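As a starting point, one isolated chain is supplied in structure tokens, in the form predicted on its own.
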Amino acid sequence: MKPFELLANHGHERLAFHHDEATGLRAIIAIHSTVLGNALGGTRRWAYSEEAEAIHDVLRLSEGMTYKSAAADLPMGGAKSVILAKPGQAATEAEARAMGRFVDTFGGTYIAAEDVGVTPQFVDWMAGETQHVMGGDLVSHGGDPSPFTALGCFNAMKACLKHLGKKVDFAGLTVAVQGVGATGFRVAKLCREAGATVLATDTNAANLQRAVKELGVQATDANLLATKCDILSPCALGGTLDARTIANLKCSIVCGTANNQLAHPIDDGARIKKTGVLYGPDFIVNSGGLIRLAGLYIGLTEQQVDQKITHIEQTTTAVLKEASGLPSTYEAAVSYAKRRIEQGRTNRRTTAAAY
């Protein structure tokens, strides 16, 4: 591995490793871009099979956060952090505080938040050591962002239906939700409330049982990526859409909350478009949680935050329209975000020149 080549490949600014001897914490923070402002991104706690997998994850996730912030028209950059946990190892307050101290070394350039494997309680423990964290309930603020992520995804589903010339009416539609944890449960709830039949899978039996009992979803052992439905909503981990799974899709729309759903974004983005399936680009679709936390961080009102989450439907519509002349909706979304980043870079240069 050549570290500087690794950073240069996708324009990353910084990659930092940390080991806390007292707690055994092993963590990585990647800052992709601070062109538009300080970089906000969640802390993911996961039992990676090897260190290289963790590095790959933090780099791709941080890049996605840059595009997510830019596309949502937020004055924030993109970053991410990962904690390399041992299989079956429970999170502790000591570990969270050690992570908070690591985050604090960035002096606010990086603002941490909740992600997979991290709870609002964990965030509050981190907040005992740094002010630069969002998503807790008591010490930090912002709370669980998953309801806002789910709502943004639901709004994006409406845009996808419109783009295909379909009536925006979920009654009679079948939505397949892969993963009914924090965000997936709420996506399923919104779809059920709108009249859709919801099929669901989850590796966590308790999550699935809860969704069946409380929402009336239909649990299935089938591979949802090859199940006939109107909308496939990946709401678990990313990288599920590749050459093999895309070839077996039996849906009209893919629109979910998972990050980095395309295993190989350029190739798989073009591949899914050729099948005729409409792909809602994940960092546009799932930006509601970021909008919530970033909005509170920069001082937006609740009403302004809600308006931005509602606007995800319009942003999705604009990106899907642009994609007609491009190889994929993913490339259209990246282009959309990069235009805003370049405008921010230009504005920064103009401001600097004035002084």
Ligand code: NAD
Given for the second form:
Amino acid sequence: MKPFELLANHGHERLAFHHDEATGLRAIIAIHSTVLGNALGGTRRWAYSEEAEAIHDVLRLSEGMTYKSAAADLPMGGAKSVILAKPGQAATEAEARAMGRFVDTFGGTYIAAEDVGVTPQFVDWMAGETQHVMGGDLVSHGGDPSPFTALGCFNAMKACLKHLGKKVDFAGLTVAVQGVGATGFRVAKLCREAGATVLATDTNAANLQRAVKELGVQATDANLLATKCDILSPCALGGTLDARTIANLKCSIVCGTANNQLAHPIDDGARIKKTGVLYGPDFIVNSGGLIRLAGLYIGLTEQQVDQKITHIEQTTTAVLKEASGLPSTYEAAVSYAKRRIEQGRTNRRTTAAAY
Ligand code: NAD
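Having looked at the form predicted on its own, could you now put up the form predicted together with this ligand?
All chains and molecules follow, beginning with the one already shown.
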């Protein structure tokens, strides 16, 4: 596809490719929107099977970040970066530093953080080269965002239960968690602590065993997406909900931390609504980590950050209500976010006109 068509398709502002000869780093940064402000979005490190897959991933993830920031009422835009790793290739400090230098060329328009395949250690290495990175333990700020993402997801689950007229009492509920990594483990923990039975799968046997041992979750070999449960919580990679998997769902609610859960957001969003399953829109449900890192970056206090993460329940409730007259809860969430972006654009124009 032609580069400018690629940008125009979903309203992206910039797509930048970087190759660092010394380390072999190959990375892409996509900035979807800076209408509401500079853009924070994680760096995903993944062995993509082809370059086109990486470009597709960075474009859709960065667009999602714009909606996530706007819906969370943050003065931030949306961006994301990806590193094209080789299969089995371990991350190194030299690679992270090269990525940090790439991020720094954006002068703060893009602020990096961790995502799948990137640890707080990697982020701290990046911070050796740029101030515009969040989520490290030592050098950069904020630490691992996943506990906050998980807490936000748990708050959104409460909103989903209330929306269906159910009591918010996890005792007696069965929650099925797909992927018990950084976020899924904590979602499972919160659900277990609240009294739920938790079923879990993970392609990483060690992660699954840890959840069984430490949380008392039930590991299952069954196809989790088609397992009878109250809440299905996709906490692994995106794209799991498509025509086939939606037709087999046996839950009342889908509410998880994974980004881009709907393979085809418009069609699959409408499809899931028709089945009667309530879908908690991913970028509202999983906004806790962004709220934490972006909030600290822009100077919010810990208390203000915590309040915003608690508020995810109200935001989810508002979006679910708006969805009653729309084809899907996903479309309601996008329109909720877009209203905030349009308001920001209008404010910009008004400010510019005043000078
Ligand atoms: P993670 O890598 O720590 O955990 C993902 C887990 O899913 C791993 O244990 C992995 O083995 C497992 N997994 C992968 N494929 C699977 C499959 N097909 N079935 C079952 N398990 C599978 O990642 P994470 O940080 O927990 O992120 C999970 C999802 O949440 C991602 O989509 C990420 O983009 C999204 N997310 C994360 C955060 C955050 O704060 N970390 C914030 C927002 C969104």
